[in-house]
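Only one chain is given next, in structure tokens, and it is the form predicted alone.
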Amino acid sequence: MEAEVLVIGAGPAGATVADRLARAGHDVLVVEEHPRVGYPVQCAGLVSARVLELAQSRAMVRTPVHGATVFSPGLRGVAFRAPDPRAYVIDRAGLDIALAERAARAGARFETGLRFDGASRRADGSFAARLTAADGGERTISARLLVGADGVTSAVARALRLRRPVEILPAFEAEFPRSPGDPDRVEVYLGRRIAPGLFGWWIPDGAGGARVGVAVSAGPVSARAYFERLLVHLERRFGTVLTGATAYLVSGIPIGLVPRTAGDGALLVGDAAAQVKPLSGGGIFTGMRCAEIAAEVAHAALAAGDLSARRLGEYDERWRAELGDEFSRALYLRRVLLRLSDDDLERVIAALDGAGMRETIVAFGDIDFPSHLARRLFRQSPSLVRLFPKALGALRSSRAGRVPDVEPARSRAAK
């Protein structure tokens, strides 16, 4: 079997690449390991309006969210609410399905239940991709261009040696059909005992229930164990026990910058390229936007008959020029946050609860570009500057692709 472009993975990034290239007249085949597109669900499904614009649909929206409350380890909260929606809770599987259907209407072909097992280069530069079906049957598909959109443990990235290991945060989430809480706000829970490495969350589902989960640094304690701790925390917060979970989600979140997302005849997009926001773990918008750039570069390269790493490297340059500064600053802030004790986090929440801070959060909060808000908050609050004396300088830097060292002297000594 042959295809001009073979996309491994039918999530938002893979379906976006397929849609754009199919519309440009290319023969595109998308292969998905799971038997159904969209399942199992891969993330909590809280997105910005940018995702809806890229999807060109609001059919998957369950409820808009106007605000958030961030809780310290001791459950001191700082809350804000904006007059307009700041995020949307979506049917996550519905998004994948809608994007795949759009790509199919554009002419892309889809096959499910096929696992990518590796690829070899032929004399003419094309790939021979090896795939295995659920029944154990083996297939080979030839393609001029191979796109890895196969998630955090990308087999394409491993096969083509296109990435170094990045930090992978284990995540565990459950859906509850009934849950107290403000249906118009997201809740975020900080603390080393609850969610070391990132945070816990409570997200209203628009039907009286909620999605509750944690993402944490990998270690001897499992993400599920931290999730159970969060449930106890929520019992203290709400005064009632959450029971009757109807679904569970287990996933991994890649955090970090990889040196290359393009090689000879190949591109990586989405979680496979670690195109994930370091402060939130969200990757739908960034993955879809990078997929658009990948399709534009791939179309030009295919038309020119030049799929060399040098030609496809334009993709690396373009997506880093657009998002690299944000990723670098957010990575630096994440490194700083990882060093904070629970007492420090209490002081952070107290600082955010200071005069005028809520107004700044409402005016400049953006879940896709949080470093922009962080920069303003640091300028506004002497308390935050005292907690993060090095962070303000890092946020003022505009150098893309570089994550400043938290402790430069220690880093040099370790080399």
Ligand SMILES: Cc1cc2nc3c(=O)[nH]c(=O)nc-3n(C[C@H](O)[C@H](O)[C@H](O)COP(=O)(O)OP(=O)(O)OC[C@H]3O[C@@H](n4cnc5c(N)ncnc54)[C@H](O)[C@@H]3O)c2cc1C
Given for the second form:
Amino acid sequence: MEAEVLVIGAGPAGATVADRLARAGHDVLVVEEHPRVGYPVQCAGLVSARVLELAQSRAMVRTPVHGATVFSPGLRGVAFRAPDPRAYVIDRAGLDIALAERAARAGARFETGLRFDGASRRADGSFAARLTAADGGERTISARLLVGADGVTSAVARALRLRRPVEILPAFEAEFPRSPGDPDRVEVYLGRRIAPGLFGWWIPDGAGGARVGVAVSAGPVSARAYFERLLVHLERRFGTVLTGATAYLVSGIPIGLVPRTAGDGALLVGDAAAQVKPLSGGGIFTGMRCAEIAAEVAHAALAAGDLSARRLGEYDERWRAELGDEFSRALYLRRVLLRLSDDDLERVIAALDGAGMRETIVAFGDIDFPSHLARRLFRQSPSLVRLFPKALGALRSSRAGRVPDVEPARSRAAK
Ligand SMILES: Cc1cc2nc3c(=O)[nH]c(=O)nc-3n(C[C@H](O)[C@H](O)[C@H](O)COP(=O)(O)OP(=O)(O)OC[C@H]3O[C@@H](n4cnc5c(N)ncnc54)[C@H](O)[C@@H]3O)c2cc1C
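Form predicted in complex with this ligand, following the form predicted alone:
Complete assembly follows, chain above in first position.
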């Protein structure tokens, strides 16, 4: 079997790159290891309007949300509400299916139940990809360009030695068909006991239930154990126990900047390239946007007959020029946040509750570019500056692609 472009993985990044390349007239084959596109769902499904624009559809929206409440480890909450929707809770499987259908309408072929195992390069520069079907049968597919859109564990990245390991945050989520809580607001739970390394979340599902989960730094305690602690926390918050979970999700979130996302005849997009927002773990918008850039660069490279790493490296440069600065600042902030004790986090929440802070958060909050808001909050709040003296200076001086050092010993001593 042959294809001009072979895309591994039918998630949002793979379907977007396939759609754009098929529209540009290329012969594209997408292979997906699971029997059905979109399943199993491995996501909380909270996205910005940018994702709906990239998908050119709102059909998968379950409910808009207008705000958030962020809880300290001691359950002090600071709540924000904007007049306009700030994010959308979506049917995540519905998004993947809609994107795949759109790509198929543009001419991309899809084969499900086919797992990519590895690839070798032929003398003419094309790839021979080795795959295994659901019945155990082995297949070889030839392609001029190989796109790894195969998520956090990316077999393509491993096969091509394109990605150094990044930090992978274990995540655990459950869906509850009924839950108390404000259906118009998401909730974020901070604290080393609840979710060291990222946070816990409660997200209304638009039908009276909620998606509840945690993502944490890898360590001796499992994400599931932290999830159980979050449930105890939620019992205190709601005064009732959440029961009857209908679905569980176990996965990982890649955090960090990988050195290269393009090689000879190959590109990585989405989670496979760790194109994930470091402060939230969200990767749908960033993965889809980078997939668009990947398709533009691939189209020009295919037309020029030059699929060298040098030519395809333009993709690497372009997506970093667009998102690299935000990723670098967010990575830096994340490293600063990781150093905070639960007492420090109480002080952060108290500072966010301070005069004028809510207004700033409502005016400048953007789930895709949170570092812009962080900069403003630092400028506005002397108590935040006291908590993060070094962060402020580093953020002021940071440039695209540069992640300032945290200097652990001195920053803790400064408190
Ligand atoms: C618990 C959790 C909650 C999240 N919540 C959000 C959120 O609210 N908002 C947000 O923006 N992001 C969220 N994310 C992140 C988001 O899910 C990912 O960033 C996004 O799915 C990445 O899209 P992708 O297309 O790169 O990869 P994926 O969606 O992971 O798709 C990769 C596809 O490749 C397939 N595949 C893998 N290996 C192979 C192989 N060897 N051969 C063939 N096919 C293969 C997989 O089956 C899969 O279908 C969350 C992640 C987790 C774990």
